[in-house]
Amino acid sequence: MLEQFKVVLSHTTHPGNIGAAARAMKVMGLSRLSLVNPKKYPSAEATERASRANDILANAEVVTNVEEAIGDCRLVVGTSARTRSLPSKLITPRELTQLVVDNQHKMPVAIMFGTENSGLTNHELHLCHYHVYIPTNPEYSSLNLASAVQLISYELSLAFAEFEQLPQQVIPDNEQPVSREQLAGTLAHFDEVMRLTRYLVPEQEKQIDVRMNRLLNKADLTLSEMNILRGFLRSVSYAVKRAQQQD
(Lines of atoms letter the chains of each structure in order from A and count residues from 1; the text may use other names and numbers.)
(Lines give C-alpha, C1' and ligand atoms only; values in the text may rest on other atoms or scores of the structure.)
Protein backbone atom coordinates (compact mmCIF):
# COMPACT_ATOMS: atom_id res chain seq x y z
CA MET A 1 0.00 0.00 0.00
CA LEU A 2 2.83 2.44 0.76
CA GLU A 3 3.88 2.29 -2.89
CA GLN A 4 0.69 4.24 -3.64
CA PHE A 5 2.12 7.35 -1.95
CA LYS A 6 4.20 9.79 -3.97
CA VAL A 7 6.41 12.36 -2.25
CA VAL A 8 6.65 15.48 -4.41
CA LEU A 9 9.46 17.96 -3.71
CA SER A 10 8.89 21.24 -5.52
CA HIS A 11 11.79 23.55 -6.47
CA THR A 12 14.18 22.16 -3.87
CA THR A 13 17.20 24.43 -3.61
CA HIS A 14 19.66 22.24 -1.68
CA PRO A 15 20.51 18.83 -3.25
CA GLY A 16 21.45 17.45 0.15
CA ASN A 17 17.84 17.81 1.23
CA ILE A 18 16.74 15.64 -1.69
CA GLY A 19 19.10 12.88 -0.58
CA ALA A 20 18.05 13.20 3.06
CA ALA A 21 14.37 13.08 2.07
CA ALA A 22 15.00 9.91 0.03
CA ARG A 23 16.68 8.32 3.06
CA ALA A 24 13.75 9.31 5.30
CA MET A 25 11.32 7.77 2.83
CA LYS A 26 13.17 4.47 2.53
CA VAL A 27 13.45 4.05 6.31
CA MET A 28 9.64 4.25 6.49
CA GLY A 29 8.88 2.11 3.43
CA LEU A 30 7.95 4.79 0.88
CA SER A 31 9.57 4.60 -2.54
CA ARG A 32 7.97 7.03 -5.05
CA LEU A 33 9.74 10.38 -5.34
CA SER A 34 8.98 13.18 -7.79
CA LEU A 35 11.18 16.27 -8.15
CA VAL A 36 9.75 19.45 -9.64
CA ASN A 37 12.45 21.71 -11.09
CA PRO A 38 15.16 21.02 -8.48
CA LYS A 39 17.85 23.71 -8.53
CA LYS A 40 20.69 21.17 -8.72
CA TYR A 41 20.06 17.53 -9.59
CA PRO A 42 21.57 14.96 -10.12
CA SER A 43 24.11 15.76 -7.46
CA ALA A 44 26.89 13.96 -5.62
CA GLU A 45 25.71 15.63 -2.42
CA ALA A 46 22.22 14.19 -2.86
CA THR A 47 23.68 10.73 -3.41
CA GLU A 48 25.88 11.02 -0.35
CA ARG A 49 23.05 12.20 1.91
CA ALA A 50 20.78 9.41 0.63
CA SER A 51 23.12 6.82 2.17
CA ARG A 52 21.67 3.45 1.06
CA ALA A 53 18.52 4.96 -0.46
CA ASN A 54 20.19 5.50 -3.84
CA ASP A 55 17.56 3.34 -5.51
CA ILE A 56 14.90 5.94 -4.67
CA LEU A 57 17.03 8.66 -6.27
CA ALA A 58 17.68 6.46 -9.31
CA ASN A 59 13.95 5.89 -9.81
CA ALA A 60 12.87 9.46 -9.00
CA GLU A 61 10.99 11.30 -11.73
CA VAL A 62 12.16 14.82 -12.56
CA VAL A 63 9.45 17.05 -14.07
CA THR A 64 9.11 20.68 -15.04
CA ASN A 65 5.84 21.51 -13.26
CA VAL A 66 3.79 20.28 -10.33
CA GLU A 67 0.78 19.45 -12.53
CA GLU A 68 2.84 16.79 -14.25
CA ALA A 69 4.00 15.35 -10.93
CA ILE A 70 0.47 14.95 -9.51
CA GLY A 71 -1.42 14.20 -12.74
CA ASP A 72 -2.11 10.54 -11.93
CA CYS A 73 -3.03 11.14 -8.26
CA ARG A 74 -6.60 11.05 -6.91
CA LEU A 75 -5.77 12.75 -3.62
CA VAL A 76 -3.32 15.64 -3.37
CA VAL A 77 -2.10 16.96 -0.03
CA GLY A 78 0.10 20.01 0.47
CA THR A 79 2.32 20.69 3.47
CA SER A 80 2.96 24.19 4.75
CA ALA A 81 3.38 26.20 7.93
CA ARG A 82 1.97 29.39 6.38
CA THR A 83 -1.69 30.39 6.29
CA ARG A 84 -3.29 31.61 3.06
CA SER A 85 -6.02 34.10 2.17
CA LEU A 86 -8.12 31.26 0.74
CA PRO A 87 -8.47 28.71 3.56
CA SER A 88 -7.62 25.07 2.90
CA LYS A 89 -8.92 22.06 4.79
CA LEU A 90 -6.39 21.94 7.62
CA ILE A 91 -5.45 18.53 9.02
CA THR A 92 -2.60 17.11 11.09
CA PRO A 93 -0.37 14.26 9.85
CA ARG A 94 -2.30 11.79 12.02
CA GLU A 95 -5.61 13.02 10.64
CA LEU A 96 -4.17 12.58 7.17
CA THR A 97 -3.46 8.90 7.76
CA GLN A 98 -6.98 8.32 9.08
CA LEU A 99 -8.41 10.16 6.09
CA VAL A 100 -6.54 7.92 3.67
CA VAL A 101 -7.44 4.74 5.57
CA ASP A 102 -11.10 5.75 5.40
CA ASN A 103 -10.83 6.55 1.67
CA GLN A 104 -8.64 3.75 0.43
CA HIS A 105 -10.05 4.08 -3.10
CA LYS A 106 -8.42 7.51 -3.49
CA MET A 107 -5.07 6.16 -4.58
CA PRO A 108 -2.45 7.19 -5.66
CA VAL A 109 -1.85 9.96 -3.13
CA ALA A 110 0.58 12.85 -3.59
CA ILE A 111 2.21 14.54 -0.58
CA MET A 112 3.71 17.85 -1.74
CA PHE A 113 6.54 19.74 -0.07
CA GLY A 114 7.62 23.20 -1.22
CA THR A 115 10.94 24.96 -1.41
CA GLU A 116 12.94 25.23 1.81
CA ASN A 117 12.67 29.01 2.18
CA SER A 118 9.01 29.69 1.43
CA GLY A 119 7.20 26.36 1.13
CA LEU A 120 4.49 25.71 -1.44
CA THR A 121 3.20 28.59 -3.52
CA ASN A 122 -0.44 29.64 -3.40
CA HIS A 123 -0.90 28.11 -6.86
CA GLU A 124 0.47 24.76 -5.67
CA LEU A 125 -1.74 24.75 -2.58
CA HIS A 126 -4.80 25.53 -4.70
CA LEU A 127 -4.19 22.19 -6.45
CA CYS A 128 -4.51 20.31 -3.14
CA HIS A 129 -7.54 18.70 -1.54
CA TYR A 130 -6.06 19.14 1.95
CA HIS A 131 -3.41 21.15 3.71
CA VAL A 132 -1.31 19.30 6.30
CA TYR A 133 -0.10 21.44 9.16
CA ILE A 134 2.62 20.02 11.38
CA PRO A 135 2.15 21.43 14.91
CA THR A 136 5.47 22.86 16.14
CA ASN A 137 6.78 25.16 18.84
CA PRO A 138 5.23 28.57 18.00
CA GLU A 139 8.42 30.27 19.19
CA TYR A 140 10.56 28.19 16.82
CA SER A 141 8.47 26.63 14.07
CA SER A 142 11.23 26.01 11.51
CA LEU A 143 11.27 22.37 10.39
CA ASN A 144 13.89 20.93 8.04
CA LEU A 145 12.48 19.56 4.76
CA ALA A 146 13.80 16.03 5.31
CA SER A 147 12.48 16.06 8.89
CA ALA A 148 9.01 16.97 7.62
CA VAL A 149 9.18 14.14 5.07
CA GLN A 150 10.34 11.76 7.83
CA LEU A 151 7.50 12.74 10.17
CA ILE A 152 4.72 12.29 7.62
CA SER A 153 6.30 9.09 6.24
CA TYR A 154 6.41 7.69 9.78
CA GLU A 155 2.71 8.40 10.36
CA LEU A 156 1.81 6.73 7.05
CA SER A 157 4.01 3.72 7.75
CA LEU A 158 2.56 3.29 11.24
CA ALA A 159 -1.04 3.52 10.02
CA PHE A 160 -0.67 1.21 7.04
CA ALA A 161 1.17 -1.52 8.91
CA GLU A 162 -2.20 -2.09 10.60
CA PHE A 163 -4.24 -1.26 7.50
CA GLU A 164 -2.79 -4.21 5.55
CA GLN A 165 -4.80 -6.51 7.84
CA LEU A 166 -8.15 -4.95 6.90
CA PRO A 167 -10.41 -6.11 4.03
CA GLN A 168 -10.08 -3.95 0.92
CA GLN A 169 -12.98 -2.03 -0.59
CA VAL A 170 -14.02 -2.89 -4.13
CA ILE A 171 -15.11 0.23 -6.04
CA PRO A 172 -16.57 0.02 -9.59
CA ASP A 173 -14.34 1.69 -12.19
CA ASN A 174 -16.86 4.43 -12.99
CA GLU A 175 -17.13 5.34 -9.29
CA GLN A 176 -13.39 5.81 -8.82
CA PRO A 177 -12.34 9.37 -7.87
CA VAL A 178 -10.99 11.43 -10.75
CA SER A 179 -7.25 12.00 -11.01
CA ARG A 180 -5.76 15.49 -10.90
CA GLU A 181 -5.21 15.32 -14.68
CA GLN A 182 -8.89 14.49 -15.26
CA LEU A 183 -9.96 17.28 -12.91
CA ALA A 184 -7.73 19.72 -14.80
CA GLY A 185 -9.45 18.66 -18.04
CA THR A 186 -12.86 19.32 -16.49
CA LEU A 187 -11.75 22.76 -15.28
CA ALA A 188 -10.46 23.59 -18.75
CA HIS A 189 -13.82 22.50 -20.20
CA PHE A 190 -15.67 24.80 -17.78
CA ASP A 191 -13.34 27.65 -18.74
CA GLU A 192 -14.02 27.07 -22.43
CA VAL A 193 -17.81 27.10 -22.00
CA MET A 194 -17.79 30.08 -19.64
CA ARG A 195 -15.89 32.05 -22.28
CA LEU A 196 -18.22 30.86 -25.01
CA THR A 197 -21.29 32.01 -23.06
CA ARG A 198 -19.49 35.24 -22.07
CA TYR A 199 -20.02 34.44 -18.40
CA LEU A 200 -16.28 34.88 -17.79
CA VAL A 201 -15.06 38.45 -17.94
CA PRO A 202 -11.33 39.32 -18.03
CA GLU A 203 -11.20 41.16 -14.69
CA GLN A 204 -12.61 38.11 -12.86
CA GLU A 205 -10.69 35.34 -14.62
CA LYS A 206 -8.15 34.58 -11.89
CA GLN A 207 -10.73 34.74 -9.10
CA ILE A 208 -13.15 32.41 -10.91
CA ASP A 209 -10.36 30.01 -11.82
CA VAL A 210 -9.24 29.65 -8.19
CA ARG A 211 -12.77 29.21 -6.87
CA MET A 212 -13.82 26.70 -9.53
CA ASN A 213 -10.75 24.64 -8.69
CA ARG A 214 -11.63 24.77 -4.99
CA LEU A 215 -15.29 23.91 -5.67
CA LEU A 216 -14.50 20.81 -7.73
CA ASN A 217 -11.81 19.72 -5.27
CA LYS A 218 -14.40 19.81 -2.49
CA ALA A 219 -16.88 17.88 -4.63
CA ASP A 220 -14.65 14.75 -4.70
CA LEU A 221 -15.85 13.94 -8.22
CA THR A 222 -16.09 10.37 -9.41
CA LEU A 223 -15.61 9.40 -13.06
CA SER A 224 -19.37 9.01 -13.59
CA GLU A 225 -20.04 12.44 -12.07
CA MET A 226 -17.32 14.01 -14.20
CA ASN A 227 -18.86 12.48 -17.32
CA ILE A 228 -22.26 13.99 -16.41
CA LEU A 229 -20.71 17.44 -15.97
CA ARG A 230 -18.74 17.28 -19.19
CA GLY A 231 -21.74 15.92 -21.10
CA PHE A 232 -23.76 18.90 -19.88
CA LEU A 233 -20.98 21.31 -20.85
CA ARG A 234 -20.86 19.79 -24.34
CA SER A 235 -24.62 20.28 -24.71
CA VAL A 236 -24.34 23.93 -23.61
CA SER A 237 -21.51 24.51 -26.06
CA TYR A 238 -23.49 22.91 -28.89
CA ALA A 239 -26.61 24.99 -28.12
CA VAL A 240 -24.67 28.26 -28.02
CA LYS A 241 -22.84 27.57 -31.27
CA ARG A 242 -26.08 26.58 -32.98
CA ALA A 243 -27.74 29.82 -31.82
CA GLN A 244 -24.78 31.82 -33.08
CA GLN A 245 -25.03 30.18 -36.51
CA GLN A 246 -28.73 31.03 -36.72
CA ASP A 247 -27.98 34.66 -35.96
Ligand code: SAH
Contents of the next structure:
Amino acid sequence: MLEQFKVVLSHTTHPGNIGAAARAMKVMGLSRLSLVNPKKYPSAEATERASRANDILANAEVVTNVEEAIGDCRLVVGTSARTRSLPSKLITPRELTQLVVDNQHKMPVAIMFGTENSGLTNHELHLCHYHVYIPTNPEYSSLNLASAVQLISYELSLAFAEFEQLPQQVIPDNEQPVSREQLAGTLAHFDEVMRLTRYLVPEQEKQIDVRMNRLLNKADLTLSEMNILRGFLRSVSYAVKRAQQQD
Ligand code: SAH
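Form predicted alone done; form predicted in complex with this ligand now:
Everything in the complex follows now, all chains and molecules, and the chain you saw is the first one.
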Protein backbone atom coordinates (compact mmCIF):
# COMPACT_ATOMS: atom_id res chain seq x y z
CA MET A 1 0.00 0.00 0.00
CA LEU A 2 2.86 2.42 0.70
CA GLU A 3 3.66 2.43 -3.03
CA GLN A 4 0.39 4.33 -3.46
CA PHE A 5 1.93 7.44 -1.86
CA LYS A 6 3.74 9.81 -4.13
CA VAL A 7 6.10 12.31 -2.52
CA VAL A 8 6.16 15.41 -4.70
CA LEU A 9 9.04 17.85 -4.11
CA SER A 10 8.37 21.11 -5.84
CA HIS A 11 11.17 23.43 -7.02
CA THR A 12 13.73 22.08 -4.58
CA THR A 13 16.76 24.37 -4.39
CA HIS A 14 19.34 22.19 -2.63
CA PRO A 15 20.10 18.82 -4.26
CA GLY A 16 21.26 17.51 -0.85
CA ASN A 17 17.67 17.80 0.35
CA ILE A 18 16.47 15.63 -2.55
CA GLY A 19 18.95 12.90 -1.57
CA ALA A 20 18.05 13.16 2.11
CA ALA A 21 14.33 13.01 1.26
CA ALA A 22 14.91 9.83 -0.78
CA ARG A 23 16.69 8.28 2.19
CA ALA A 24 13.91 9.39 4.56
CA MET A 25 11.34 7.72 2.29
CA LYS A 26 13.23 4.48 1.83
CA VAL A 27 13.75 3.80 5.55
CA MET A 28 9.98 4.06 5.98
CA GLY A 29 9.12 1.92 2.95
CA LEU A 30 7.91 4.65 0.58
CA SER A 31 9.20 4.55 -2.98
CA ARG A 32 7.46 6.97 -5.36
CA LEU A 33 9.23 10.28 -5.74
CA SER A 34 8.37 13.04 -8.14
CA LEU A 35 10.59 16.09 -8.63
CA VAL A 36 8.99 19.20 -10.05
CA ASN A 37 11.58 21.49 -11.66
CA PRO A 38 14.44 20.85 -9.23
CA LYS A 39 17.03 23.63 -9.40
CA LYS A 40 20.01 21.27 -9.67
CA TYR A 41 19.37 17.64 -10.51
CA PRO A 42 20.83 15.08 -11.14
CA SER A 43 23.63 15.97 -8.77
CA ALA A 44 26.49 14.22 -6.96
CA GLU A 45 25.32 15.82 -3.72
CA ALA A 46 21.86 14.29 -4.05
CA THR A 47 23.38 10.86 -4.72
CA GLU A 48 25.70 11.19 -1.74
CA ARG A 49 22.97 12.24 0.67
CA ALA A 50 20.67 9.46 -0.54
CA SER A 51 23.19 6.98 0.87
CA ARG A 52 21.81 3.58 -0.15
CA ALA A 53 18.46 4.94 -1.29
CA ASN A 54 19.74 5.55 -4.80
CA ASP A 55 17.09 3.32 -6.31
CA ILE A 56 14.48 5.90 -5.18
CA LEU A 57 16.40 8.59 -7.06
CA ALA A 58 16.92 6.37 -10.10
CA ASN A 59 13.17 5.73 -10.31
CA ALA A 60 12.13 9.31 -9.51
CA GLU A 61 10.20 11.15 -12.19
CA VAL A 62 11.33 14.65 -13.07
CA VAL A 63 8.53 16.86 -14.42
CA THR A 64 8.16 20.49 -15.33
CA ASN A 65 4.92 21.31 -13.56
CA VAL A 66 3.06 20.13 -10.53
CA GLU A 67 -0.08 19.20 -12.49
CA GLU A 68 1.91 16.53 -14.27
CA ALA A 69 3.14 15.09 -10.97
CA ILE A 70 -0.32 14.81 -9.40
CA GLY A 71 -2.40 14.00 -12.51
CA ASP A 72 -3.10 10.36 -11.60
CA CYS A 73 -3.75 11.09 -7.88
CA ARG A 74 -7.20 10.93 -6.30
CA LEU A 75 -6.19 12.68 -3.10
CA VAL A 76 -3.81 15.64 -3.10
CA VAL A 77 -2.29 16.90 0.12
CA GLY A 78 0.06 19.85 0.60
CA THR A 79 2.39 20.27 3.55
CA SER A 80 2.97 23.68 5.01
CA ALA A 81 4.81 25.32 7.87
CA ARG A 82 2.36 28.20 7.70
CA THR A 83 -1.00 27.70 9.35
CA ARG A 84 -2.65 30.96 8.47
CA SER A 85 -4.46 31.81 5.24
CA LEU A 86 -4.52 28.29 3.85
CA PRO A 87 -7.30 27.65 1.34
CA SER A 88 -8.30 24.15 2.59
CA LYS A 89 -8.66 22.17 5.76
CA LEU A 90 -5.61 21.95 7.99
CA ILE A 91 -4.80 18.55 9.51
CA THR A 92 -1.93 16.92 11.40
CA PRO A 93 0.12 14.01 9.96
CA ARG A 94 -1.77 11.65 12.27
CA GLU A 95 -5.11 12.94 11.01
CA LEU A 96 -3.82 12.44 7.47
CA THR A 97 -3.09 8.77 8.06
CA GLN A 98 -6.54 8.27 9.58
CA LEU A 99 -8.07 10.02 6.58
CA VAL A 100 -6.24 7.72 4.20
CA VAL A 101 -7.22 4.62 6.18
CA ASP A 102 -10.86 5.76 5.97
CA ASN A 103 -10.62 6.58 2.23
CA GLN A 104 -8.64 3.73 0.78
CA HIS A 105 -10.38 4.11 -2.55
CA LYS A 106 -8.75 7.54 -2.97
CA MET A 107 -5.40 6.28 -4.18
CA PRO A 108 -2.80 7.18 -5.34
CA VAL A 109 -2.21 9.98 -2.83
CA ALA A 110 0.11 12.90 -3.62
CA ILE A 111 1.92 14.60 -0.75
CA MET A 112 3.46 17.86 -1.87
CA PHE A 113 6.42 19.62 -0.28
CA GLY A 114 7.37 23.18 -1.17
CA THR A 115 10.60 24.91 -1.99
CA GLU A 116 12.99 25.56 0.92
CA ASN A 117 12.67 29.32 1.12
CA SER A 118 9.04 30.04 0.56
CA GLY A 119 7.14 26.74 0.70
CA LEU A 120 4.31 25.80 -1.68
CA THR A 121 3.02 28.55 -3.93
CA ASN A 122 -0.58 29.73 -3.68
CA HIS A 123 -1.34 27.93 -6.91
CA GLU A 124 0.04 24.66 -5.50
CA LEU A 125 -1.84 25.13 -2.23
CA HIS A 126 -5.09 25.58 -4.15
CA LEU A 127 -4.70 22.23 -5.84
CA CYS A 128 -4.87 20.41 -2.48
CA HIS A 129 -7.80 18.69 -0.78
CA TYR A 130 -6.07 19.08 2.59
CA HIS A 131 -3.07 20.77 4.13
CA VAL A 132 -0.86 19.03 6.62
CA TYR A 133 0.92 20.93 9.34
CA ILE A 134 3.49 19.19 11.52
CA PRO A 135 2.90 20.69 14.96
CA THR A 136 6.04 22.53 16.02
CA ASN A 137 7.31 25.39 18.15
CA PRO A 138 4.98 28.23 17.11
CA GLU A 139 7.91 30.63 17.10
CA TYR A 140 10.09 28.40 14.92
CA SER A 141 7.78 26.24 12.84
CA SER A 142 9.75 25.48 9.70
CA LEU A 143 11.41 22.07 9.47
CA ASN A 144 14.13 21.17 7.03
CA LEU A 145 12.46 19.77 3.89
CA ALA A 146 13.85 16.23 4.28
CA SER A 147 12.94 16.20 7.98
CA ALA A 148 9.35 17.05 7.02
CA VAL A 149 9.39 14.17 4.49
CA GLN A 150 10.76 11.90 7.24
CA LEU A 151 8.01 12.70 9.73
CA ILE A 152 5.16 12.31 7.26
CA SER A 153 6.64 9.06 5.90
CA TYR A 154 6.97 7.74 9.46
CA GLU A 155 3.32 8.42 10.24
CA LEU A 156 2.23 6.75 7.02
CA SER A 157 4.39 3.72 7.67
CA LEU A 158 2.90 3.34 11.17
CA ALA A 159 -0.58 3.26 9.65
CA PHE A 160 0.48 0.70 7.08
CA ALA A 161 -0.08 -2.22 9.49
CA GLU A 162 -3.66 -1.02 9.85
CA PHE A 163 -4.17 -0.96 6.06
CA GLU A 164 -3.20 -4.60 5.84
CA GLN A 165 -5.86 -5.57 8.35
CA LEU A 166 -8.73 -3.72 6.71
CA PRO A 167 -10.94 -5.60 4.26
CA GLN A 168 -10.48 -4.26 0.73
CA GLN A 169 -13.40 -2.22 -0.55
CA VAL A 170 -14.61 -3.16 -4.01
CA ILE A 171 -15.85 -0.06 -5.81
CA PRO A 172 -17.29 -0.16 -9.35
CA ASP A 173 -15.31 1.90 -11.88
CA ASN A 174 -18.04 4.53 -12.20
CA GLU A 175 -18.07 5.19 -8.48
CA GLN A 176 -14.31 5.70 -8.22
CA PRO A 177 -13.25 9.18 -7.15
CA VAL A 178 -11.93 11.27 -10.03
CA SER A 179 -8.20 11.81 -10.44
CA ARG A 180 -6.68 15.31 -10.47
CA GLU A 181 -6.32 15.05 -14.24
CA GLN A 182 -10.04 14.29 -14.64
CA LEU A 183 -10.91 17.13 -12.27
CA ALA A 184 -8.66 19.52 -14.21
CA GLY A 185 -10.43 18.44 -17.44
CA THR A 186 -13.82 19.20 -15.85
CA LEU A 187 -12.60 22.63 -14.69
CA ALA A 188 -11.35 23.41 -18.19
CA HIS A 189 -14.74 22.33 -19.58
CA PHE A 190 -16.55 24.69 -17.16
CA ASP A 191 -14.17 27.46 -18.14
CA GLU A 192 -14.86 26.88 -21.85
CA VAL A 193 -18.66 26.92 -21.42
CA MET A 194 -18.57 29.94 -19.07
CA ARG A 195 -16.71 31.81 -21.77
CA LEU A 196 -19.15 30.69 -24.42
CA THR A 197 -22.15 31.93 -22.42
CA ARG A 198 -20.18 35.07 -21.44
CA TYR A 199 -20.69 34.29 -17.78
CA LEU A 200 -16.94 34.65 -17.31
CA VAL A 201 -15.73 38.21 -17.55
CA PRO A 202 -11.98 38.99 -17.54
CA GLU A 203 -12.06 40.90 -14.20
CA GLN A 204 -13.47 37.88 -12.35
CA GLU A 205 -11.70 35.13 -14.23
CA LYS A 206 -9.04 34.34 -11.65
CA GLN A 207 -11.39 34.45 -8.67
CA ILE A 208 -13.91 32.18 -10.37
CA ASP A 209 -11.20 29.71 -11.40
CA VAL A 210 -9.94 29.46 -7.82
CA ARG A 211 -13.45 29.05 -6.39
CA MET A 212 -14.56 26.50 -8.98
CA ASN A 213 -11.44 24.50 -8.18
CA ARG A 214 -12.28 24.64 -4.47
CA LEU A 215 -15.91 23.72 -5.10
CA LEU A 216 -15.12 20.67 -7.23
CA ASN A 217 -12.38 19.56 -4.82
CA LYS A 218 -14.87 19.71 -1.95
CA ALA A 219 -17.53 17.90 -3.98
CA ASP A 220 -15.51 14.68 -3.87
CA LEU A 221 -16.71 13.82 -7.37
CA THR A 222 -17.07 10.25 -8.59
CA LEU A 223 -16.62 9.38 -12.24
CA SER A 224 -20.38 9.01 -12.80
CA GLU A 225 -21.06 12.43 -11.21
CA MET A 226 -18.35 14.00 -13.35
CA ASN A 227 -19.93 12.48 -16.46
CA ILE A 228 -23.30 14.07 -15.57
CA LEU A 229 -21.67 17.50 -15.14
CA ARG A 230 -19.77 17.20 -18.40
CA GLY A 231 -22.80 15.89 -20.28
CA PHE A 232 -24.76 18.89 -19.03
CA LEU A 233 -21.96 21.26 -20.09
CA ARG A 234 -21.95 19.70 -23.56
CA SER A 235 -25.72 20.24 -23.83
CA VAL A 236 -25.36 23.92 -22.79
CA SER A 237 -22.61 24.43 -25.29
CA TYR A 238 -24.68 22.80 -28.03
CA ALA A 239 -27.74 24.93 -27.21
CA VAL A 240 -25.74 28.18 -27.20
CA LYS A 241 -24.02 27.39 -30.49
CA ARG A 242 -27.34 26.48 -32.10
CA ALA A 243 -28.90 29.75 -30.88
CA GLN A 244 -25.89 31.70 -32.21
CA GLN A 245 -26.31 30.10 -35.65
CA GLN A 246 -29.97 31.15 -35.73
CA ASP A 247 -29.14 34.80 -34.93
N1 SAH B 1 9.28 29.25 4.89
C2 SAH B 1 8.62 28.16 4.30
C3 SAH B 1 9.23 26.89 4.79
C4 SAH B 1 9.60 26.01 3.72
S5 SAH B 1 10.33 24.57 4.37
C6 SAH B 1 7.12 28.21 4.62
O7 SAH B 1 6.74 29.14 5.27
O8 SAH B 1 6.35 27.34 4.22
C9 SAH B 1 10.15 23.50 2.99
C10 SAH B 1 8.96 22.57 3.05
O11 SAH B 1 9.06 21.67 4.16
C12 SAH B 1 7.61 23.23 3.21
O13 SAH B 1 7.13 23.75 2.00
C14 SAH B 1 6.79 22.04 3.68
O15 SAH B 1 6.52 21.22 2.56
C16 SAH B 1 7.76 21.32 4.60
N17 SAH B 1 7.61 21.75 5.99
C18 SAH B 1 8.50 22.44 6.75
N19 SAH B 1 8.02 22.64 7.99
C20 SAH B 1 6.80 22.08 8.04
C21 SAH B 1 5.78 21.94 9.04
N22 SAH B 1 5.91 22.44 10.28
N23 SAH B 1 4.65 21.27 8.70
C24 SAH B 1 4.47 20.76 7.47
N25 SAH B 1 5.39 20.87 6.49
C26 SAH B 1 6.54 21.50 6.76
